[in-house]
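Just the one chain here, laid out as structure tokens, in the form predicted alone.
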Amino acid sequence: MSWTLAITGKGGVGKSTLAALAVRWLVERQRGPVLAVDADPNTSLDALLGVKAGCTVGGVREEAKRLAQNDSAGGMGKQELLDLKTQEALIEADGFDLIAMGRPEGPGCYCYANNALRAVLGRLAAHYASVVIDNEAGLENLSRRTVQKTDWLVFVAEPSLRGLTTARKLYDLALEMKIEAAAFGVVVNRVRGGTGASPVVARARELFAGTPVQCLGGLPEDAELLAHSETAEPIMSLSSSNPVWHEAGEMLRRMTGKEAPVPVFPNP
């Protein structure tokens, strides 16, 4: 059975960065193969992982629709054709595969794309030891039940009272929507001055006191990671001594509940 991590939060808080860090950690710690799911229409996880999502679920939805309308589907039904095209959108990489939601190329809702992604995830997950889902901002993707159930649902927050309050509101919304997760966590991103005794991390613990949400800690503000973002270098090339990489690894070690074996290959 797959171990599943779903990451959410408002836009720009660093969801995709944490998702990419998680994919790298799981691959290097021999917890693969890993399925990376970019469920945000503003696709960005592919670049962080050093691959290119040229084909997305939103795009193939339009192609499947066009083929069905032109009677070019070779006798296949619309849903069967859509499922086939969606599977073709799977990008294979070293130690992980990626599938991206993307945007529909034409007008209309995400109904077909959502149904296809849900169906494909249901079939694909059984073939992966770990699944990491980078959700769109808010809880839209989870509310549409694209993701049925996760081992961990992690809220990423900005290092401010407003950012932490937003994360708490998302948790309350998750309860209202009856979203299923075996465990909930919150991560404070871009923490200044170290994360060990950070006041903002302590504030996060206070804000989520009395809930099952575990404060997993903070990821420090980091010049190397910022430089990577500016030059579009993938997370895979982040140095093994990087403090963000170290803190993320400690969080993931606690979330998976196991000591990590020696990596298959050394970090750069």
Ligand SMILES: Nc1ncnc2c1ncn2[C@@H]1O[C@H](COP(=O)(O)OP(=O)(O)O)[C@@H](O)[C@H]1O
Given for the second form:
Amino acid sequence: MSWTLAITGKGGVGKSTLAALAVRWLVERQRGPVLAVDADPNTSLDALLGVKAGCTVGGVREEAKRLAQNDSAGGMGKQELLDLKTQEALIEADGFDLIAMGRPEGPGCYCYANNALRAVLGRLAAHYASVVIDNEAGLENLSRRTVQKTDWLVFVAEPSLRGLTTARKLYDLALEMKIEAAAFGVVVNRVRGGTGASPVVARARELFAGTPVQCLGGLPEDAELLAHSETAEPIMSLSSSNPVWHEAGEMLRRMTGKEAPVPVFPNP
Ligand SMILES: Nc1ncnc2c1ncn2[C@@H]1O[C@H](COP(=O)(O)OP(=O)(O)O)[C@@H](O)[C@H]1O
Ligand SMILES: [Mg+2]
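One more: the block was the form predicted alone; return the form predicted together with the named molecule.
Next comes the full complex, this chain leading.
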């Protein structure tokens, strides 16, 4: 059974960055094979991982919709055909594979298509030891449960009271939408002046007190990461002494639960 990390949060907070860091960490720690799922229609995980996404699963969804209206699939079973289409959208890279979900659906009923897609992705994910899902800003993908089981649902927040409040609202919405995960976490990104005793991280802890959301800590604002994004350098080439890489690694170590227990912060 694969270990699944899903990352969500408002646009521009650092979801894709954290997703790419997680993929690199899992690959380097040989927690592979790793499946990276770009569930944001504004595909960016491919560039961060240094690969180029071509076709997306969007086509598979359309195909499933067509099949729902059409009994015959040219002799091939529906499931087989959808699995084949999904394989075509899969990009194989060094230590991980990437699949991009593509644009949201157009008009019409996609119930069958979404159910089919969930089944296809479930079958695909079963081949991987770890799955990292970079979500769009909303929770639509998660509510459709395109991937069956999530071990960790992580909310990335901006380092401001407004940013933290937005993350908290997103968590409340996730609860309302009955989005399930074995564990929930919040990560404060772009923290200035050291993440250890950062007041904004302490604030995040307070804001999520009384919820199952664990404050996983902060990721520092980092000049190397910024320079990398300006030149579209992949995360893989970030120096191994980079502080964001280091902090993200500590978070992942705790989340995967293999090397250290996850700290449970007391709820006052
Ligand atoms: N800790 C950080 N330090 C500096 N720049 C960062 C940091 N985290 C993210 N960024 C930059 O912020 C921008 C948005 O990040 P991204 O991961 O694409 O956000 P999202 O996926 O949530 O839209 C990118 O240019 C990224 O390089
Ligand atoms: Mg993104």
